[in-house]
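Below you'll find only one chain, the form predicted on its own, shown as structure tokens.
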Amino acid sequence: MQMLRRPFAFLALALPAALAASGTAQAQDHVGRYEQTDIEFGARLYNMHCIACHGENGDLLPEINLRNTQFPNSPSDRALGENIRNGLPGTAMVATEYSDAEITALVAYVRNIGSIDLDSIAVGDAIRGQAIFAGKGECSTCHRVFGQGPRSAPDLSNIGALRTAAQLERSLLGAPGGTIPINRPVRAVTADGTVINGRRLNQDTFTVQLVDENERLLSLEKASLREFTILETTEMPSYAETLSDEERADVLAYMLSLKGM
């Protein structure tokens, strides 16, 4: 079996192949419901972990045809994800240790397996991505990974388990929604007029904990502040122009590989 070559862009029981025609129609209903990057990441995971049993087209096993997109045991995406994670008793489908981001990707791909053009998918390389992350992309000048690097931006050591492929791609492109609310920069002004710019770590009704520009960990009482503002802009640059599609795919592959120690 040839690996997918061409940015990234379980499994549950399906009805027999006789329902393929209606299944294809259902596949079209799913188009647009799933983000392309998640589908493409799911295709990569499928090719790595699922293809040996289910085949390239999802129809290798008797009585299981993923291309039909009709799963009696998985009436919803949540149910399908739970079956991928927990397995199906009495079948060869065993429990897995996929992260939430991987479950999202696999569900997206399985729901579209009959309508996706595999030849249009490019697979990023995590090793090349790590080199770009530390070099041309200059990501390591802000982000910390496995204890190495500054704390001025979010620690990415576990980012591959926390964010989906589509969310990470939006961050790389500087697209709306690329920065989650807790990671938005903040500006605080104390009673004596001292201005503190930083990144929130935690916040409750009375206090906010942050890392300031000098990487100091601070806990501030909101009642003592003259001003506290969550900024709408972010210092996260867009790599839409500075990195090629292939380079962004490689960086994305690297970030998706970061799942903690």
Ligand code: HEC
The other form holds:
Amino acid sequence: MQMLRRPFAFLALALPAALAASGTAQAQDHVGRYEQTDIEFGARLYNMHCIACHGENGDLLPEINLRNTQFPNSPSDRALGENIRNGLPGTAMVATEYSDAEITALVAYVRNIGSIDLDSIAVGDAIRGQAIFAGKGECSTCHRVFGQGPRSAPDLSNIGALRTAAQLERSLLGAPGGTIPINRPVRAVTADGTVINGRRLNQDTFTVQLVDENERLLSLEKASLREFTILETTEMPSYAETLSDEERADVLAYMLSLKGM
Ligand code: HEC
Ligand code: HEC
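How about the form predicted together with this ligand, since we already have the form predicted on its own?
Below, the chain from earlier opens the complete complex, with every other chain and molecule after it.
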């Protein structure tokens, strides 16, 4: 967190005026296109994985200054992400295993490096977040992680690899669209009129596997159902009020650390 708060303002002064001006115009574009939470998560990853070579300000290597917005081998964000993941052949930058969420964050940060004010604390401390997850936040009364906990809500063991930082933050704020489609609650009515409310674990063309409200695992044949609806409602509480900004930042850091077994 300390590092995320380093002031960037003085850097602009050090640059020639013309460069600084064009940098600002770019930055405005970028901040619109990239989500602040991803940029902040990217800053944290950058400090862990990139700073040794590229330096705190992205300008340590004589060959490449990350504060420029054009990179010779990365014409697009997609190419940039692939180069960060696969490394650049023939250079010191080697392949590293990053999740898609981490690549999204690193690209967002690199595109905004030096032009963004990292004052907030969107991504906090994962250890504290784990304690809140099990304690004050009561997340573990609904969610399962690494085989522990109920199945009534989505298993979050791999959520850090599946969702970007910005998406996870939206889930915590109870914003719509925060959930992976398959995790949306469903309602099924069987031929004999039995109503099943639950959540999909899996589905194919003909069948759907559900866990119902009583945590029973069911496999239903779609053709035999009278009704099958994906619901817009959610049982996921909003933590906008019940957790402080700092607590949410810690829980977010914990979720981002969940990348499967
Ligand atoms: C071991 C040192 C090292 C590490 C660690 C490293 N890089 Fe690099 N990076 C380099 C070198 C060397 C180059 C290539 C310079 C050149 O063009 O010859 C490079 C090039 C780049 C480029 C330019 C790509 C292009 O299109 O030309 C980007 C962007 C970049 N690095 C981002 C990152 C990010 C983000 C991280 C951390 C996730 C990272 N690097 C980690 C050494 C490193
Ligand atoms: C009362 C039960 C309940 C509690 C408590 C709860 N959740 Fe959820 N959560 C759900 C349900 C159910 C969903 C599935 C989405 C839906 O129903 O809209 C969900 C969805 C999510 C998602 C989105 C998963 C995806 O697929 O993208 C995340 C992330 C999440 N919860 C994290 C948390 C965290 C972190 C906490 C604690 C701070 C928490 N939840 C507390 C029930 C709960």
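Residue numbers count along the first chain shown, from 1. Keep in mind that this is a model prediction, so the values were computed, not measured. Throughout, rigid core stands for the largest set of C-alpha atoms superposing within 1.5 Å between the two forms.
If you fit the rigid core between the two forms, you'll see the Cα of residue 51 move by less than 2 angstroms. Once both forms are fitted on their core, a CA shift of 2 Å or more is seen for residue 203 between the two forms. In this overlay on the rigid core, residue 232 has a C-alpha that sits less than 2 Å away from its partner position between the two forms. Lined up on the core, residue 222 has its CA atom moved by 2.5 Å between the two forms.
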